[in-house]
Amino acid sequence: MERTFLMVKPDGVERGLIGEVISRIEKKGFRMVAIKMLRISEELAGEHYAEHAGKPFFDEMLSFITSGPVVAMVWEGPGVIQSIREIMGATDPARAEPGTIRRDMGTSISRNVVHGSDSPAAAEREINLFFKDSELLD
């Protein structure tokens, strides 16, 4: 069974969108196997966004993701990675399809409510960054 990582970012938490994000994914038939609210440290943020290190937006990205609490989740189901990517929509809310989380709730590229893994390798890496094996339900 495929698993993926999904995070409601500080803007989504602050605006009270956690339930709406979860509801949209549950309605697609996927099963949540882990959830936690936390405040991401600078160190964890750097590991999470390591592939963007050195890019012009890296420092701003780290500053934003550590600015408030996030909700980290693991979801499971057939084709869950691609399906959640479609439910989230394009990174830029202005370019996202109508009916997607980012189009409906995002306000800018940096404040787009959610982050989700984009591949099986990224999902495994991100799940392991945020969760211990004992925190994942079968």
Second form
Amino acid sequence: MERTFLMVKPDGVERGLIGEVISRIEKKGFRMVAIKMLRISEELAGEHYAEHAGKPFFDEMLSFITSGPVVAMVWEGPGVIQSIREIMGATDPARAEPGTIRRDMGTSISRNVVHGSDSPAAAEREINLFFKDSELLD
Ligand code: CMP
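Having seen the form predicted on its own, I'd like the form predicted in complex with ligand CMP now, please.
What follows is the entire complex, opening with the chain shown before.
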């Protein structure tokens, strides 16, 4: 069964949007198989966003993602990677379609409420970065 990694970023947690994000995905029929709240370390942030190292927004992104608690989750279901990407909308809230999380709730390209895996390889890598196998329910 396909799985993906989803995170409510510090802006979403601070603004009380955890329930709204979860609710949209539950309503779509997907199943949550793991969840935890944590404050991301500099080291974990660097690993998670390794592909963006060297980009102009990298330092700001790291300081933002480590600035407060996040909620990390694993979701499961057929086509869940692409479906959650559609529910989130485009990275930049200004370009995201109406009805998506980022358009409805995001305030800027960095404060865009959620992060979700963009491919099966990314999903596997990100799930393993944040969760042990024993933390994922069957
Ligand atoms: P995310 O899906 O978490 O993956 C990388 C993040 O970089 C992205 O969401 C944005 O929040 C953040 N970011 C900040 N500035 C930019 C930018 N100029 N272009 C793309 N991503 C950016």
